[in-house]
Every structure is written in structure tokens, then in C-alpha cells.
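Starting off, we have a lone chain in the form predicted on its own, written out as C-alpha cells.
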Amino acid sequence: MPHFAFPEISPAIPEMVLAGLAMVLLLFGAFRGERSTRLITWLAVAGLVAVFILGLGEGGPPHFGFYGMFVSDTFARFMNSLVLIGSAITILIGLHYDEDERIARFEFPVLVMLSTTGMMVMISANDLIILYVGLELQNLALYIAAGFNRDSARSSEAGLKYFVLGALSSGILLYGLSLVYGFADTTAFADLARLFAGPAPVSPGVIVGLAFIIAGFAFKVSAVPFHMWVPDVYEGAPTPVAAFFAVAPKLAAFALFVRVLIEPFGPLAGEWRQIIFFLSVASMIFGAVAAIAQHNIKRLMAYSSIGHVGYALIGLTAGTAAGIRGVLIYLAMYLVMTLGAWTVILCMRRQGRMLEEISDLSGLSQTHPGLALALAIFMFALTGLPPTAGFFAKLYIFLAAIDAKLIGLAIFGVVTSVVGAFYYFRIVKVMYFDEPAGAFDQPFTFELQSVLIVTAIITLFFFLLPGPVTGGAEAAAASLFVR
């Protein structure tokens, strides 16, 4: 009789706990009906926070599970923390929006929890199969979330567009994974790294497969030229869903992008670096230029996110520990800045109607000076002005590029930052120098105010206590290069 060994499951306990909580809340909501929405929302936030705390309790060397296909290391713990924070806050800030728009249903926080479970599996993947399983678990929930407001034609269109293009990108990615498996005869990251680092020449089929894999990941992080879904989905999806898309899934996909290129395909850096270089430059240029003509603030944030993906890709192009550290610091600061900006957008309500035009912010400094100050801080940070967190995030990225002799790429980043400053400063100009367009509905909820205060303080005063983020990012980046 063949001996069966039960797989080691302890590294995946946080993911299993989160999935189990999501199933329990789904059943609870099904029995209690829509009147349970607010309770389930708060329980979902509590569950995400509990899993975050559970993850903080882990430590030590990498811990492998499921026959080596799953890994819990410092990199996974760092990125999982960011994803859990982003997911919890987007559920929290979207509660009153959903109620005001009459789309408050218990399924939304459950969808976010299931999607977050997929993201955590992606981040901890140590095998091509687990990678794809986690990615699809995330995507299936996101397809539904994008079209969550089923009574809105724009939301339904956003959901359909994301589903069609997301399925296409998943097919491209799966084809690339299949090519790599077919030519390398393994799906384990460690085996792939040993094979590619060996003396034998790498098959051209593997290089073709790698190109397809990068194309699939580029769609997930919305890098040019695979960005076409972002503006329409951000504009059409309910605002809390758009905020969710802007943070947690993007961070998780970027984490997976980094792990796959550094660990199994690290020995092939000469082959993939030129592709990432192009994606970075194209994203920075397009994000800086395309946003200039936008009048809808949600579309502007969509193009802004494309540009910021380009900046983060600079660190990945470097391919060094310093470059990955810069990427992780950048993603952490991007999470804070973006959550703050989207929280302000959720405050844009007048006479019971959500507003999305930049002109609706006219004279905000006179009607709501605190809100205007917070948004100005976030706009300056997204530009990269000192002493905000955005400046230091870009500084780490550009220094890593210079150390890796990618001076031209760093220059591209600086120039596009200057161009992008135009549309960020335009929002500040509208708030402080235009005539008031009218006050927003009051009062702002406690949840929105709390998130605004915390994100604004972190964004403005990050330089006073950078150690927890920079130290965590350095340890997380180093963990990718020790195996």
C-alpha cells in the first residue's frame, strides 16, 4: 500500500480562517436576509483585522506547506498585511455609500473576503498551479463586485468589460504557464529556478511562455498596453468597488508579479528586464499624459493608477534587493495615499446624489476646509512632493534604478512626475481658487472621517517614523533572494 502523507497546512492557516469566516457570513446572511448587511459588514471588517493580527504573529524562516506549493515568508506576510488593510478599509468606507445608493447587500463584504483570500493565496504561491488557483479565486469575486449595482447600466457594463477582458488575460497567462510547464517539465518555483540557473541553455519555448506570463500579469496590474479596462471599470463600478480595485487587487497582483520574476525566473533577468523596462516607460508616459484631459475624477484616478504602476515597475526592472525594497515601500505608500483620495471622493455627495466631476470640487476650501486640506495632501503626495510619503516612495525607487545603472529610466520617472503634477495641481487649484459650487451633504460619517485623518497624518508625517515600513520592506525583499 502506498504511504499517504497529509500535507503541512499550517502556513495557510490565515487563508483558511478567512475563507471559513467568509462561508460562515455567507450562510448567516442567507438565513437572516438583507437586514443583516450592517452586522455582516462589521463582522467582515473584524475578521480581516483578526487575520491581519494572526499574520503578524508569524515569523521566522520561510515555512512551506502543501508539499512545497505554498510558502509563508517575510515577503508574503508584508504584502498580505497591506492587502488585508486595504480590503478592511474599503469595506468600512463603502458601508454608508451602499446604503445611500440602496445597494447595501450582505454579499459585498463576503465577496471582498473571498477575493482577499485569493489574493493571499497568490502572494504565497510557490508553484505555478497554486498561482493560478489563487488568481482565479480573486477574479471570480471581482467580476461580480464590478457589476454589483445591477440596476445601473454603467455598473453592469463595467462588470461585463472586466469579465471579458479578465477572462482573456487569464487565458493568456494560463497559456504562458502551460508553455513553461511543457518545456521545463515542472511547476515548482524552486525547481524552475535551479533549471534556469543551470548550465543547459534555456528553451525558446520557455522564453515565449514567460512573455505570455508577463502579459497576463501586466493586465492584472493595469500596465500599458494592457490597461484598457481600467478607466471604464473605475468609472462604471460603484465607488467603493472602484476604491477596492485601486488598492488590494493591484497590490496582490504586483506582489505575485515580483515573486514570479525574482524567484523562478530570476536567472532569466536578462530576458525579462527589457519587457518590464518597456512596460514601465509606457505606463509612466501614458498615465501622465492621458489624465490631463479628464474631467471625471474617477477616470483621473484610473489613469493616475496606471502611471503609478509604471513607477513601481522601475524597481522591478532593477531586479535587485534594493529595487524590490523600493517597490514594496512604494506600494505601501500608494495604499495609504490612494485610500485617502478615494475616501474624499466618497464624501462628494450633494442633495443625495453622488458627484464625480472635478468641477464639483470648486471652492471646497471655503465650504469644507478640512476635506480640501486632506485632498490637497493626497494630491501633493501622489505628485511626489516633499515632505509627503509620495516623495520618499519615489526616492527609494529612483535610487534603486540609479544603483542598477538604469539612469535613463529614473530620468523618465522624474520627467513624467513633473508632467503628472499638472492634473494633480489642477484639483488643488479648483478647490482653493475657484468659486464654491455648493456644500456637500453633511454630516460625513465617522468611518470616513477616521480614515481621512489617519491616512492624511501618515501621508504627511511618514518621514518622522519610516522605520516600520522601510525595515519591513527591506526584510521582505531580502527574503526573495535567500533561497
Given for the second form:
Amino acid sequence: MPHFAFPEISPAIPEMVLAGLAMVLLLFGAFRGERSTRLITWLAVAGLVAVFILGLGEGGPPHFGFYGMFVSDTFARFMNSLVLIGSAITILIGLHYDEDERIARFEFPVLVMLSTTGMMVMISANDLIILYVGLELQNLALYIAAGFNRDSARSSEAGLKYFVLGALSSGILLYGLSLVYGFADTTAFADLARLFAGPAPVSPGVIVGLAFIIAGFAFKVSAVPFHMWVPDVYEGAPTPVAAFFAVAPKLAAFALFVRVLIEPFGPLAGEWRQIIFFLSVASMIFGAVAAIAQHNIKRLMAYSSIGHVGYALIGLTAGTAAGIRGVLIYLAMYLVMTLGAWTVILCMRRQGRMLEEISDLSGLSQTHPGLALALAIFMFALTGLPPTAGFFAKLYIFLAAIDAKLIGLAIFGVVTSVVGAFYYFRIVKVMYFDEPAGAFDQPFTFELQSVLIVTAIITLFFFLLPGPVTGGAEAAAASLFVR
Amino acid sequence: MIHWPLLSLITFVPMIGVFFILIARGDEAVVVRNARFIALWTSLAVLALSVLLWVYFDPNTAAFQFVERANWITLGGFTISYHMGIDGISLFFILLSTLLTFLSILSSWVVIRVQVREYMIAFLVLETFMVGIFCSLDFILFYVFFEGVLIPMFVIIGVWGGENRIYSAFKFFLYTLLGSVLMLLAILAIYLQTVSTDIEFALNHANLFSFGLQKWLWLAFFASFAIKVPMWPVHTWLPDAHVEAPTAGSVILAGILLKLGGYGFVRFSLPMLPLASHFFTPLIFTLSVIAVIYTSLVALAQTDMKKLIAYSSIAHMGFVTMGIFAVTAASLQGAIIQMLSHGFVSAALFLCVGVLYDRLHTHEIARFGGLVERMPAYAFVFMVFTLAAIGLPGTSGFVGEFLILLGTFKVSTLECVLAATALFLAPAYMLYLYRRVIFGTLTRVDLRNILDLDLREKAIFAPLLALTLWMGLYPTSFVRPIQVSANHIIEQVTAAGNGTGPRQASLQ
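How about the form predicted together with the partner chain, since we already have the form predicted on its own?
First the chain shown before, then all remaining chains and molecules of the complex.
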């Protein structure tokens, strides 16, 4: 009988801690019932923050575990931090919403924790199998979250739609993975990279598999033409869930996308670059043009997020360390801006009802000057205007694009950002130039206020102290290219 | 020389004013009053500081002065520094910005009644960005200020503008944004070529750019600056923006924002991309001449005072672009003088229109006539600025136009002759405007009781009047600081044209 050494599990300790905490909270909630929702929510946030702090302490060279199938490197740590921040904050800002809409259940924070665990696993995957396991763990939790408001037909529809399309994309992805395995005879990233970099010609089967994998990932990051589910799901799902979808899963899927294309399939950059190029251009154009006609702010944010995926993909198209650095900075800034914008959307409540129309923001500058200013800052940032964080995000992306001689892509990028400026500024216009439509319900909860203030300050004053993010992104991007 | 960071002070003192306005608390009326006074005193302090610049400026060197430098963002060899400094070209634009901001705030004293706090904040933020543009010696820093200007201006037009303000605000914003994002790509390309975002470095190493690259960079910069100037045929946003903007917004728009384009051509296109500038000179000349003749004719047909002055601005700026790209000492200095002069004169003309608008809430020419009977002081002020816009000797308008024509004549007689048609077109539309508004018989009832300029309005016009005459009668005080820097640029361009530049460039 062959002897197996006990696997090295230390790189996965944060994931294990998080999963364990989720189980404990689930049991706790099952015994204590709905009364404990608030407590469990705060404990979940504390748990995510604790894992985040745990991750900060780590450093140094890549740390492999589970026979090399799992890796904790600078890239993983950087993306994990972003995902953890995103998850923790969405739980926080969703708290009062769930209570007001009478859908507050202790399962929600637990689901978020579980899907976050899945995200962290997929970010750290160093093997096609682990990749898929992490992805599905994340997805299953998300399917339930999308339909969380069981009594609402819209929410159930969103959940179902997300499930069907998500399962389809997972199937496509899995098919691609099996094709690659079938032709390359290995699932380990390192072996794949070695094989593709070697002198032997790469089998067309691998290329076909790669195309399927990219299609699957494009679904997950919602790049055009695999974006159809996004506006419907964002609109239908409860707002905090939509905010969650807009941030953490997208970042995680993007991290996976980057890692898979750069690490195992890096030597095949010539094969996938044109696909990513197309995804990027199509997403930018579609995101900019389709958002113009939207009246619902959640749908608008959905199209906006599609556009932003297009910009981030520019960096991936470049495929260089500078490009990936740009992607990571972009994602970090996207996290802050988007969370901020969704927090404002969560503040939109009049006489106990949630509002979702852009026209409901009319004259916000007079009824709630602070809120209007914050949303204006986020809109400027999403446009990419200096001196906000959004400008620096785009700056590094375009820098990488020009460096990689992707001038055409860069021109597409700036022109679509001008088109996009139209709809972002339409919101500013509605808030500042139109007559007031009435005040929102006061007061905004402490959680909403503090998240709003922090994100607005980071967005506006990022230029004063960009070091931690840009430096972290630099190191994280470099760690993908050393092996 | 002084050793404290004067440029940073001038740039960021308005922000201190913004801070105080933001924390002002209390009764609505008290807050409004405080906001006005804080803005006024802040802008006055900034104006005083910027006069210090002129006092301590050394006109004998083309090097950048009052230089400040600090590392700002470092990332994998991509260092963006906080690098400020001015030379003879930027000096007066800073003074113009601070002066016009002060006058704008003064001119809005009673007119602006809604959201006064926000209005004052917008103007102070605008001042920071405008001054920042002229001080920046780092491309990214420059770009941040350059594009930042759009936000307060968008808000100023959109909130305090006229009937159709939303459309105009968006047109202004999207038009100019499109130009500047293309410039951003050029800036990044420059960085990748020189491995530095330092403007001074790029200016001194023009030979790093091959001719082919220069052409692309030039076009990208051109996209941005031509829209700002604005040159025909991308000028259409300007009349709309002017008509809808509040008076003070028009003042800043005509006085400063239009100059950004000309400043950009002088600062970047000429010295940094001399070969491409030479290559594209016929294009600029053609567009400039079309601008001068076509927009002058269009101005003749206007029924709205603001639109008329807006079109005349385009014509005047056509002179400027022609003078810049003729690249002779006379024409370049003339172009800069003309920009400054246009800064005073068009600002004053918009203020004149504003005076009438405050009283009758219209800028339709047909609504007026015979004002000289009721408003003699106003008629006098308006006349001086009308004559200055025409370019009458003794006013600032003459000096610039004369130098530009003088310089351009040596380069291209045909251009000069064609552009000179403006010398009779400008009097045609300006005097026609003046006659219809000021002379004639006072028939309308509501004009019978119209009040002449009050003390505040006189105080606004006095400095502009003095500057217009000073520059017209004794231009030397202005030319002297500009001269050395302008000549330095000419040297850089001719050096590149004489073969030293192209040979080095072809090695790339």
C-alpha cells in the first residue's frame, strides 16, 4: 500500500478558519433562531476581518500546500484581501435593508462567508481541480443568495436565472477543463505551463479547451457577449446581494481569470490575446452604450460594471507584469468606487420603500448634500476623472496598453470612457441640476454612513497616499511572473 | 528670489477658503454672507500672492523659476513627481487667472442667490485647477489639473446657467473631455519614450521623439488643444456654453479656459514636437484663417450679445493659433500678448453683457437701444472694450494683433493678408453691436429707469480698463518677462528645423 504523507495544509489556514467559523455560526443560528441574526451578522463581519488581518501577517515567497495544488502567494494574498473587504462591507451595508424588508435571516451572512471561502480557494488554486471546487463552492452559495427574498417573484426569478446561466457557464468551463486535461494529461498549473512552454507543438484540443475555459470565465466576470444575466440579476436580487455580486465574486473570478491565463496558459498568450482583446472592446462599447438608456440605477450599475470589466481586460490583453499590475490596481479601485455607489443606492428609501429609479435622486444636492457629494465623487471616479482614484486606475491600465503597443485598444478605452461619462454625469445632473423630489428616510444607519464616508475619502484622496495599493499590486503582479 | 513655496501657496490657498466655507455654520443668511466674504478675501489673497510672483520674477532667464519638486507616486520606475515651476509664458496666465477669479466672485455678489455656498466653492476649486495647470511641470500633474477644471465648470454652467443649461453643460463637458483623453494617451506614450513624466525633461529632449512618433503625439495634443482654443470646426460647444453660462462662468471660460489651448500649443507642441509642428503648420494656418473669416461673418449675423462675443472670441483665437505656429519672435510674443489681452477684453465684454442681463434678464440685442441716455458710464466702459476688441492702437488688442501680423507676414504673406480681413470684419460686428445697444433712441419702457453702473460694478471694470490701456500704451512691462522664454522656444524649434534635430531624430 503506497504511503501518503499528510498534506501541507498551512497555506490554506485562512480558508479553513473562515469555513470553520461559517459552520459554527450556522449551528449557532440554527439553535438560537432568527433572534440572533444581528449578532451573527456582526460575528460574520468580525470573522472576515479577522481572516483579513490573519492574511496581512503573511508574506514572503509562495507557499504551496495540498501536494502543490494550492498556493498562497502575494497575488493570492492581495486578491484575498480585496475579496474579504468586499464581503465584509456588503454584509454590513446590507444589514438594515434585510431588517427593513423583513428578510433578515442568519443564513445570509453565513452564505456570504461560505462563498467567500470558495472565492479564496479559487484565487489560490494551483490546479484545475481545485479551481473548479472553489468556483462551485462560491457559486452554490451565490445561487441561494440571489433568490434570498423568497416571497418576491423578482428575487426568485433572479435566483433562478442566475442558477441556470451560472450552471451553464460552469458546464462550459468544466468541459474546457476536461479537454485541456485530456490533451495535456495533467491538471497542475506548473506542469501545464512547462508543457506549453516546451518545444512540442500544442495540440489543437488544448486550444479548443482554452476557448471554452475563457468563455466560462467571461460568464463569471460578465464580459460581453456573456453578460446577459447581469442586468436582470442585479435588478431582481435584493439590493445588498446585488452589491455583493457587483464586487466580491467579480474580483475573485477576475483573479482566477488572470491567474489561469498568465500561469498555466501564459506561454499560449498568442492564442488567447485576440479573444481577450475582443471581450475587452465589446465590453467597453456595450457597457458605455447600453447604460445610456437605463432608468433603473441598479441596471445602470450593472452595465457600468460590464464596462469596467472591459477596462480591466485591457490590462489582461497586454499580458505583461505592468498590465496585470494595472488590472489589480483597477480592481482595487473598482471595489472602493462600486461599494460606495451601492451604499448610496441602499440609502435610497422613502416612506419605508426602497427606490431604484434614477429620477428618485432628483435634487439630492439640496435634500442630502453629503449624500449627493459622495455619489458625485463616485460618479467622477467611475468616469475616470482626475484627481479621483478612478483616474489612477485607468492611468495604469492605459499605460500598460500603450507599453504593449495596444494603441487601438487604448483609444477604444478612452473614447468609450467619454461615452460613459455621459451617463455617469447624467446622475450628477439629476442630483445637482434638477428640482428636489423629496427627502429620503432619515437617519441613515451608522454602518451606511461610515462606509460611505470611508469609501468617498479613499476615492477622492487616493492620490495623497497611493503607496499601499500600487505597491501591493506591483508585488502581486510580479509574483505571477516569477515562476 | 523667495524661498517659500509660492506656487503651491497660490494653487492651494483657494482650498483653504473652500474648507472654511464648508465648515461655516449657522443661519442661512449668515452662511451665505460668510461664504461670499470668505471667497472674496481668499481670492484677493491669492491675487496678492500672484502679484508677488511678478515682482520676484527674473525676466533674464528662460529657465523655470520658483521651482518646487517632490516625489509623489513611485511605481516600478514610473515616477510621478510634484513638480511646479513657471517661466515667462506661464507667469501672466497665473496672474490673469487670479485676477479674473477675484473679479468673477465680485461680479456674482448680488446676482447669485441660490446655492451661494456651492457657487463660491466651485469658483475657488476652479481657481486651484486653473493656476495648477499653468504651474505644473509634470505631465500627470498637468493632466490632473487640466481635466479637473471640467468638473467645476460643468457644475457652474449646469446649476446657475440659463434655460438650456443642461444641454450646454453636457456638450461642453463631453467635447472637451474627448480631446483631453486623447492627450492622456499621448502623455503616456511620451512617458514610455522618455521614461519620465517630467515636462521640463521632455522639453529639453525633443530629439528623443522620432518624426513619425511626433506626428501622432502632435495630433493627440492637437485634439485636446484645438477643442479648447477652440479652432474651427470644433468650436461649436463654445457659443452654446457661453450663452447658457452665468456671467462669471463666461468670464472664466473666455478669459482662461480658452487660453489653455493656446498655452498648450506654446508649452508642448512647439518646443517638444518641433518637426511635427512644422509639418502641420499649413493645417493650422488654414484652420486659423477659416476661423478668423468664417466666425467673424457668423458674428455679424448674431442676435444674442453673448453669442456674438463668443464668435468674436473664436476669431481672435484664430489669430493666436496663427501667430503661435508662424514661429517668429514677433508672432509668438504677439500671440501670448493677444491671449492676455483677449483675457481682459473678452472677460470685460462678458461682464458688460452681464450688467445688462442683471437688469433686464436678457442678452438679446434687439431688446436694447439708446442706453447712452441712461447709462453714460456704462456706455464709456463698453466703448473702451469694444475698441480694444477691434484692436485700436492704444489698447491692448492692437499690440497683439500687430505683432502677430508682423511675424506672420514674413512666413506667409497670403495667410497674413487673409487674416488681415478681420481688421475690418471685427470693427464691423463690434461697432454694429455697440450701435444697436448703446445708440439709437431709447424707445422701450423698461429701459427708461435702467440704472447706470454702481460702485461695485465700477470697481470690477476699473482694473480691467487700466490693464487694457497699460498693455496698449506701454506693452514693454508685459513683453519683457515673456520675451526671453518666447525666444527660447523659437530657438528650440529652429534648432530642430536646422538639421541638428532631424538628424538626431532619424537615429531613433
